[in-house]
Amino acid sequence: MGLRQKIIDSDFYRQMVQRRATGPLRAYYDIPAADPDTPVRDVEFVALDLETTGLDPKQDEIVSIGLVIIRRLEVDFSSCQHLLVRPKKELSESSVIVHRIFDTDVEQAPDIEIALAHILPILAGRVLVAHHAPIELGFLGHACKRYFGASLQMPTVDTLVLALRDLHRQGQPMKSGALKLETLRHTHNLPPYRIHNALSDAIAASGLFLAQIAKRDPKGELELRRVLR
């Protein structure tokens, strides 16, 4: 982890952005973050994925959000949510090809400000699970800053980072495509899934995370800090 990332993940940074936060983001920060010394079996996680119109949070927009909660190291499928989000611009052909969400699908959907107000209470006090988390944190953080005055700081488990640590620990060379979500799920004997759907991607990341934890610590006694990005 680089110095910049350490600062962003620090308690000092959280206190600083908390003072600037307004509305539902302020309420999010009023709930303390998970204690990093807590065993992972006692931590609640939210696996989350976004579909977007591109990869730049400053120029592109969120068009769907999928999430599912993990409790006691089990996926709570009753908590699954898939939200379509109405972007400000018309969807480009190139982005529709990827996520298969059309303008007609989102014309009645809530905008990102309303969507954030819905998901922030779900994220509060929990730990984010995502595959290549900078995408989710970047888009959510940019949107929070725009509408609620401050960025989003959230303790995060990145399943891609956990996989990379495994490779380094085992001294294995990294093959092309080895860190893709679908490849890692196959490596852990998990079934295929529909890619580029926010909810199925979130569920896929939750399954991979639980497989990674089971491989390292089947009893879930590992401290949270050891799996954070």
Given for the second form:
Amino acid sequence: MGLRQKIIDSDFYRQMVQRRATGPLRAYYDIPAADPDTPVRDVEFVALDLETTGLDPKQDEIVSIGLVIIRRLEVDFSSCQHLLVRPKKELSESSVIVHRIFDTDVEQAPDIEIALAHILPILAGRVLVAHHAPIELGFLGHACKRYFGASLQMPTVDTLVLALRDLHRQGQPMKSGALKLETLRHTHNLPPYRIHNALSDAIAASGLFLAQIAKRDPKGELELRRVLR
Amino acid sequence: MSLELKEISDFLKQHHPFDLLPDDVINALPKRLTARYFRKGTKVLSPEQQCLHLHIIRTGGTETRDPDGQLLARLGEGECFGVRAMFRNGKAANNITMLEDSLVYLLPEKDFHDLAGKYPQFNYFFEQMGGARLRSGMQLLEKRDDDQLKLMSIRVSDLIARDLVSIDIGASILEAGKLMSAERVSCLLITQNGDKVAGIMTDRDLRNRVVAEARSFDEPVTNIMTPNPISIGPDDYAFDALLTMTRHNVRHLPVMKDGKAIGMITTNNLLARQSLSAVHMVGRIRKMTRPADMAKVIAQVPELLSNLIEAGATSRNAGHIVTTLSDAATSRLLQLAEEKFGPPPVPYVWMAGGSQGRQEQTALSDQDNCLILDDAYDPDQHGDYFKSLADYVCDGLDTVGYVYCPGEMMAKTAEWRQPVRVWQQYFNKWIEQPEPKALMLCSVWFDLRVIHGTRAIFEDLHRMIVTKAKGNRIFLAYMVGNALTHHVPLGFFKNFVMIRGGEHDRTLDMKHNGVVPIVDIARIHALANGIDVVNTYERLEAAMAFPSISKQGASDLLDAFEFISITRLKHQVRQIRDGDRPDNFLHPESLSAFERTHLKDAFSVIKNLQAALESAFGKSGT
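Having seen the form predicted alone, the form predicted together with its partner chain:
All chains and molecules follow, beginning with the one already shown.
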């Protein structure tokens, strides 16, 4: 873990950003983060996936957010959320091709501020689960900073990082595509998904996460810190 | 919102009994679920453990064992566990262990009961007892079994007997009549420009419109034909064809596909099916004098069988009817033998054993038979006569299509052509000193039925056998041990334990792993209780009155037997239709999910009753 990451994940950093946070982000920080020594089965997670107009949080925008909550190591489908977000700029052709989300789809959708106000209470007190989390953290963090005065600090499990650790531990040479969500799901005997959008990818990541935990400790008694990124 | 969870509802829709739920209900179901992931080897449930969810396997597989560790089922994708707990206030009944890494969906108990309360089919499926579930499945299948629906199961295209005979619209009545006569048809299609149907003309038209009206034969057919005839499509049911004929009072219907006539069906086509009826076939055999002729009739047995099954016959009926034909051939051959070699010097009785004895024959049967001779039999004086008789009949049966018994259990073999006193010794020995070889013979010689000759000869012997076997616990214990060597294929890869490798790779042996175990169980209960019938259904029905098997157990086993037998027969009928030789090896993939589930239930019924058999008569009881 890099020094920068250590700082960002530290309590000190959290206290610092908390002071600057406004609005729904302030309420988010009022709820304490999960204790890293808690056994994972007692931690609540939220698997989240974003679709964006590109890869640069500074320039590009979020167009949809999908999430699902994991309690006692069970994915709770009743908690599924799938929000479309109206970008400030017009959608570029290339991003439309990737997401099949068109301007007309997002016309009625809320702005990112409203979407954040909706999801921040869901994120509060929970641990983020994402496949390649820097994207999710980068975009959410940038938006928080812009609209609510401070960045988003959130304990995070990155299923891609866990997969990478598994592969390193096995000492196997890495095949191309080995860290793709679909590939990893397949190796854990999880069903393939035909549909790809923010929610189905969030659900896909939640299943992979359960498999990765089960592989480490079927009873789920290992401490949260051991799976945090 | 439901679009994203469509993956889950689509999955549920593919699996029984969720497929029975209305669309709006199943689309709302994913929101009620949670998902868990289990590693291979994880013990998920154990008896009396709290289980407040129905578990639906999304990927992977499990094994169910009862509290004593006996394997009850292996389940795979789309199947459910924790079902018993739903009916036991959330207390699991069995041990569930993951055989593979598995993703499992959990439906809360309350939602389960809401669905079960609202949708009876859903409820039936999950009813606690495997047997109860099987019965409801059978009832669903049996709904097809009434007269109108028999015709519903045959398509018009299956009735088209021969190529279409047609004549151009420009032909004269004489030309049309000549063609009908040459082609031996009662009906002619009149066409225009090759294949456009202009009209139809029948022999009734020749009678009513030509002869009765003294019309000239040179007039064009158009003057007497019925223009634009009523027609029917190849995919319509025979039932529709019959309705159409009745409604319009016609006896011929052109079969039209894409505007072209592809054939003609007549009331005779329907009657032709009648000529294939067993009664008709038996009648023909009775008049025949050569085995080679009988072979032509018996060659139609596969077709008879497929008609019977298509018409919704039960396997019990089908077995009875098919056996009637081998009985007819056997009796006829014996009559012919007596004509050929003269009247028998001493009375005898010809017995059928095995599946013919039990009246449970299918499309493929070999012969099992023996001769029991009056005690006045003297080998030196009468030996040649009965040898000739037995050779004639056994060789004849082989020609007819009932191949020689591979174990030589035929009257042709000297050992099985003996007077009553020798048969008494045989049975005494088998019952009093059971040994493996004798047990093998039991499956044939304890299922004897009189086919021809002096019935009284067998009756005394039979009484002796029934009385002796009834009280002999050691003999019964050996029979049980033998019966338990036939394992039920509960468990395939994720479903059933299938044959691996070889010619029948990845199949189930429906005979040895399905039919035979039930036949064995029924035989033991019959012998133990002095029941003298040999048909498996009749044995089980009679056994219900005795304490050795519970009424519920016997009735579950009857259902299981019918289900396994009919599944096997349908498999054979499919092979016959495809032009293949029928066999007993079924690919489970060829079944619907519904059938697979019920087949598994049937196997678990056998498993339970094999266990019950062991505790009733097994070695521990001796």
